[in-house]
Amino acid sequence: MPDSAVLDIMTPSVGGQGAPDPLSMRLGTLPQGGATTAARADALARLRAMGLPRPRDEYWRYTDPAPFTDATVAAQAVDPAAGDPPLFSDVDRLRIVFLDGRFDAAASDDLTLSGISILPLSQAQAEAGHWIAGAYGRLEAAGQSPVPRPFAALNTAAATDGVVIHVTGRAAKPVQILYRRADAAADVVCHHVLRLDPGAELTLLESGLVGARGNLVIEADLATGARLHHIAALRAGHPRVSLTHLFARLGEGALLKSFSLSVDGAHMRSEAVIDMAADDAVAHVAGAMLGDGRQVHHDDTVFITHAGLRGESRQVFKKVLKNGATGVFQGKILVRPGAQKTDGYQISQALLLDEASQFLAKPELEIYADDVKCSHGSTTGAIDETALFYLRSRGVPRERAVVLLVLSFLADALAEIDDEGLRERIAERLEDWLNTRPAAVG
């Protein structure tokens, strides 16, 4: 399929002449993708039917969709001295590098790894008979009900690249998707597809600075007994607009653990749509977020569906907010008829370090089975003055005491990372960041 081929995104006018509508302006020119062309066309049709979200839409009441719908993105200075984030630099892993949303072969490691096969999306979709033809966009399309997710459909239609990973056994080491940026106005749309065979296991790391604006989708299909550990620490120290989506389907006895770390960032929204389709599946979704400044807005939206017996799900989100930062959590547990013995737990908590910041929460349970254990909770509060006094009375300076209390507050979310080494590394990086920016927590 030639690169110059495009999908038809024009809306006929009354006079019969093609005229771009606002959605077409947002999409621009969409390249066809060989094996993914049909899925892209289907996503575009679905997107046209649902339209882009508006502030009055139920799941966009707390987050203004305008920065994501604008036809262009404001240029932001690129700091060439910033380099790659050091979070996973000393981890033995395989790196897959994307520069401004396109696979960078020269900067990436050799993609050969025991127990796994890896191809860039741009290459996989060009191969005749590749399994991506039946997988690309499938979980995203299924995840559009009962809540529409227009920006995920936009991603499926418009993605310029991504990575396709097939895990056949236990991956010999973690795989890291590393995002780099060179274009000051990079508007990145990447789509990653993961297939884990029965009993397969993978640790997937994401880090880096995606772009001035980013729209990322991961589709993860876990077969019987498969295990996926996902840790995303997308660099957000500079003002940035970002949307991330995780669509996952869990087979019998499969396990998914996904953890996200966010520091600042101008306008960020992370969505997770998990379908626990079979018996004895386990899904844990967690996040830790620190925000300083009125420009910071971070939204975690999670929808977990229990359809099998004895499913276990956890949603654990902690946000630390200061100087007018805003945190949002929208979480739902849906238990379908027959999904007996479901164990679903949801907690969202915010630590407000001043009176100017705010936390908006919308926890939901929708249960159609009678033998279940489901609960949710949400709290918002300030630093525990008794604990602060206790630490200071023992000679701990105030700034250090606050750092220790913030780390203690975030501990439950970090505990959702199974790998002890990675968990300790992230905790150390968080502590380093807090110690170098005492004004952010003091």
Given for the second form:
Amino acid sequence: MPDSAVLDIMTPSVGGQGAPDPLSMRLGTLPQGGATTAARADALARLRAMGLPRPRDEYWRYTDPAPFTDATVAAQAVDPAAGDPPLFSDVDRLRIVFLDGRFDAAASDDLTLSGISILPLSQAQAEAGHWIAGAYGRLEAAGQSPVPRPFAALNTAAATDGVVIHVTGRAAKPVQILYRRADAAADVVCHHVLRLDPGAELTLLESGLVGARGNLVIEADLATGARLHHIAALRAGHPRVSLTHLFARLGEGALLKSFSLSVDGAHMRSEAVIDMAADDAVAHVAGAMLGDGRQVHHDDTVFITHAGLRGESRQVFKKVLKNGATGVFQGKILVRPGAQKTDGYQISQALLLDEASQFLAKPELEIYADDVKCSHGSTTGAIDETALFYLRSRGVPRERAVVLLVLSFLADALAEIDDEGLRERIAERLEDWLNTRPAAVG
Amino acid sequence: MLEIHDLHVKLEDEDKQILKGVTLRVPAGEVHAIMGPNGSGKSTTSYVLAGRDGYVVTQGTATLNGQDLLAMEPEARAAAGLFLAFQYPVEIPGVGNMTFLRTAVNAQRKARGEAELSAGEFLKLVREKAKALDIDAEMLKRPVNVGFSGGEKKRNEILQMAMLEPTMCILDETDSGLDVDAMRLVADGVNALRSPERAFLVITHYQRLLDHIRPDVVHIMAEGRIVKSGGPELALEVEQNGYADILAEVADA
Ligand SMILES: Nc1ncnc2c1ncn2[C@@H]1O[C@H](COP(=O)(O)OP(=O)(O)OP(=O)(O)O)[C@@H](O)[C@H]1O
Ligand SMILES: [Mg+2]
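I've shown you the form predicted alone. Could you give me the structure of the form predicted in complex with the partner chain?
And the full complex, kicking off with our chain again.
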């Protein structure tokens, strides 16, 4: 049964001339919230206040918001045989499966694991007094300033499911969120909440096919000395529309390493909003993407706020673009007054395999402390002809040489994955993909 | 083995003629040296033979065992047995030396219809050859030439040559920047490969390397041509008197 408080807020409050406004159209029917009802209502109020993004908004100039704001999404045929073989299948991990955005208990592993408690959001919010009531949407709400992120608020309001993880110690093995799809028109809204206690450690893997359209939010709250390793590798194989947000708050000495791999797809934006309010926190966000074709548009938007002392942040983003693909990077480092000894680094690079592709980068530094070290760089380049000739002169065929150089270009981003085994899997996946689709690399 | 006839080459982007009729024949089993002033076209000759972009052959031919080199892709030339040790070996960050070597060795084997080496076979071979060149395991793990000293890069070129076992080896100033011991290692590496089926073309400015690798013929290149050829004594003459006498003598002729 729909929750009446949520429904009240859904009634357009401004400009209601009878016809439903685009926001109501986009929202459709909201799910029941249980323990998250109040948080969902708050999110909806936030969303109403800021409205949906328009192409002229500062952070939407390079990426058209329309595919995310459209009320409906074009169906994308589901072909289970298409795309890549499952990633991480040979890693000892705990699998949580979402089918078209809903927890699939039968396909998931037993959720019991030492050092960690795991519940689907749909169950957690139904439990009276569950801590999710106070945590759901909190970091998303905090991350709305100074830059509004309407789709994240929309996600908080409308999420159908997700996973709620409380890490109390060292998780015995990595946890994998595996997305599967059956419905060709699945419009998936998932919201995951991670809470890491002091000194806790978790490796979170995300993979699979989300849906014809996906809106994913992760909120990660890391207490003192907690460590979160996150690897997202969403599968190739269909022209997905995808929007993801990672909101993280780091306690003293906490560590966050987030890496994303993206191959093809259609219209994608991946945002990371990291709050480094405590001292000695370390956050590294990195991404490698390959895009082939005019329909591919991939945007990485990162906002890191340093407020604690001696914080270290790194942003390393690499994009390989071909046949008219577009890459976007908007990365910001904000150093608040008093955040002395901040060490901030940012690099975004594109390798254009032809002249039809383009890379748009907007690096930003805003610094209000005097004793900090911050640097940023952005480059756009083509394959290094000298290196290509060197490889070919050793008998390496041109196509294979290009693959090696593409991998070489992406290496710095992959180096941000700490676990050697996982890093190699990602590298192998990239290499397989490049080798089996030689046409994709020139 | 290698036959170059009246080779004329200009730059693709500029109307600049660099090679103005190079003629050279290196038979199997022989070692030839090319010496000549800076800018005379030695590296250009080697690049054109290996198939680098940016040059246009306006006249002449170059064949390897009768095959028209100039019509082949660089990788096909390599598979046909041509190898160029670069004057300036290229750094390739992010590509491990081992991956690079193994890819190259197996690509060539495949192109020649031979079975690829297994990981084990390859490792054994590369360790053995690296040891002979005093290249340690650490260097093999690093990205191709990244952070290598000048001398290490040159030794790495010879390691590649030893692994690929080409039949026509062109060495462009592999001796430059080498210390005395490294020079010895490189020369030993070359001598170990000498055989009746293989030929070498060694570009150098110094007599010293030629003390270790005795050339059968020495050619002098100037202004895009081979202006004089002779025995090993020609290198000694250059070492003692420079190029002035030779060039003057050629001009008079
Ligand atoms: N890509 C290029 N662009 C412009 N000039 C070039 C290019 N390649 C070669 N040249 C010119 O051609 C001439 C021959 O160069 P090359 O490198 O072949 O000389 P070299 O005999 O190897 O000299 P060195 O002994 O100094 O190595 C030089 O004048 C050089 O500047
Ligand atoms: Mg030269």
